[in-house]
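Only one chain comes next, encoded as structure tokens, the form predicted on its own.
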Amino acid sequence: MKAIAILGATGSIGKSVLDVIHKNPDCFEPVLFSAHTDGEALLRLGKKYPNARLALAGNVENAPKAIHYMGREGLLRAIEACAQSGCGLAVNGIAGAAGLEPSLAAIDAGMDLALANKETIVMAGEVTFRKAREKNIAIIPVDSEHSAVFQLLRAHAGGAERLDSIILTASGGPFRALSSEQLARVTPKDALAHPTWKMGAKITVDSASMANKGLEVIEAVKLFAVPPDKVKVIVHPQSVVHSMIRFSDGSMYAQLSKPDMRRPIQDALFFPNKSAVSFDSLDLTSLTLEFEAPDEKKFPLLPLAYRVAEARALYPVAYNAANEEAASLFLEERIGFLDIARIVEAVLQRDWTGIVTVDAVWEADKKARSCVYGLKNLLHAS
């Protein structure tokens, strides 16, 4: 069996990963479950599996007795612990910068990452793949886009070298079809009524507004050592197309599946190797898939990406930095949902330039999310 360590085990990603190891049972064995504040429901799954070590990282003040690590720092304690006594992958499904400490941790402590969180390649992805490269550890994608993009290209031999561009595919989230007068005036509540994806609030968001495809194209960018023009962006309502990659020679090959996080996040457990456990095969005959370009000028979040990317250095820090605390803000009900390609529009104009190393990330992450609440004109007026 191998064991796994699940990080952000009680969030969508958390819960997936565990449907999974339930339809695999003779397959993995957790022996770590982190949450950031959701105790009672850590404890539920220690009782679960009892011999699985239990990690709170944040809300510490009211954790269960029964938590083995407490913090931060015991966060990343546990995840050493794990590794030491055999476990050799993490699954990483914490939300948003939160996530990029316990991935390189995991990455030092020699442990293979499956990597359902974005930010750490947006924000560190140099670092990331630097330290994978020095430790012969691999990383492998679980975002539903990239793994799509990963597993076409193991599918087919020498397919980096032939490799003339990616094409993401984007939902289009609850707002596709609204008018730039109407998106002034949608609510949290609209933006968290996704049409085909169960996620949590923050990213559910970031579908709304297109932020979350602009931060895949950045992580795409990375993972797959392409420039920015080579990574297509194509709106498909249906979520049955993830991604597709075309060849120099105008072939095109796609990933196709039910929109269930459940296929990509057993394809990563299983890797190198495939399962043969199935979660619900498409019936083609009842399908009719619609694709569009994305409206770049109602979702300015999408084009603002690939100046990022083209920029590189540190402005994907604060590009993620600042989407995240307007994100939180129009969560809040404190700023208007067209606010928050504003916000972060204004911080990127600051210079983000210089070299990519973890403290000259968390810098920029610091700053620009205090950029951020120094618009307070623009805060204000919204």
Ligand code: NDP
Second form
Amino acid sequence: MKAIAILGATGSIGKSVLDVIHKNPDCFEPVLFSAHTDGEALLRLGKKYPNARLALAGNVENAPKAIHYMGREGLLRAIEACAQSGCGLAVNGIAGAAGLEPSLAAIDAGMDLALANKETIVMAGEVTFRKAREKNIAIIPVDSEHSAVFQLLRAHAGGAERLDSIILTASGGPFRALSSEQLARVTPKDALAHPTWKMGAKITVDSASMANKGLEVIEAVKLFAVPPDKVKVIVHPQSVVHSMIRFSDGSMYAQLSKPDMRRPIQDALFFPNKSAVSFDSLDLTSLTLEFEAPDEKKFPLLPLAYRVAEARALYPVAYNAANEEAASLFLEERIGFLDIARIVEAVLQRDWTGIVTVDAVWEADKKARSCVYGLKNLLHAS
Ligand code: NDP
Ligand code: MG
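Show the form predicted together with the ligand, please, the one above being the form predicted on its own.
Up next: the whole complex, starting with the chain shown before.
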């Protein structure tokens, strides 16, 4: 039995983690569930797994009494307590920048980290990997593209040395075929109708704007220690090929499966072993797989991410924070869809040089968010 701490247990990733655990009842035992505001969902999980700790990071005033750990600090204490009682793996499915502190707390406590929260790597990959090396713990990517690359590299002896490039696939989101004029008029409801993946609201908006792929390019650069020009993006609307690697001899390898996050989650939970539990296999005869170049003019957050990945320092923090604020302004219908990229681009005009330390990351995060609200003319443009 492997004990597992599930951070962000009430979200889309968290639910898929629980599903994998239900499918493998003799292999895994959840020992911590965390949520932000959904105390009721947390209590339901607690009823099902009475030995698990429950932590509610926000909405503390209205929290049900049976919850053991409250607030941000409470969540960090719960992570520490789990590690002390022998839990060796945390899965982080918290949405956004709020996932960074719990990731670092899990590493500090000596737990391996199955990481769906890409913001941890985008914002502070340098610190995260340094700490992980010091503690000799594994960081296992859960993001489907990075999981695919991770597994492909593991499957090929000496893969990392022979690697020429990484090809991340992108579904292209719901707006792939729209013109710029049409994009100016799309609503949050349109953006939330993703053609292939069912995910939380913020990442779904990011998929529509391609900020998600931008974040994933930065994630790949830091995770696999490759320069940005070695990370390519190709649009693949069927989301069946989850990513590819190309070796220096020109040969390419791909990982194919149905678009279902339980697949990479299961790989991460069983790491370093492999699971024998089978998923529905693909019927290749019923599929047509298409690939096309991304339209960088219509989706400027993608080329912007390459500039950010090249500049490094605190630019990724600013990209992520500005995009997080802009995506939520779009969801609140306070700005138009095209304003998301305009806002991020304007914030990135500032100086984001500096050494990546945890304090500098939080300072830049705060500064970038307040920059967004300083862009008054942009916010009132639509
Ligand atoms: P959801 O919005 O569905 O879930 C987010 C989870 O995090 C919920 O449990 C939520 O609690 C909790 N949470 C939200 N804000 C905070 C906070 N400030 N402090 C602590 N906990 C918080 O998101 P997803 O599951 O879609 O995404 C989670 C992460 O995984 C993101 O980083 C995303 O980019 C990444 N990811 C997701 C994929 C997917 O298929 N969904 C695919 C690849 C990566 P509550 O329910 O109480 O609000
Ligand atoms: Mg992904």
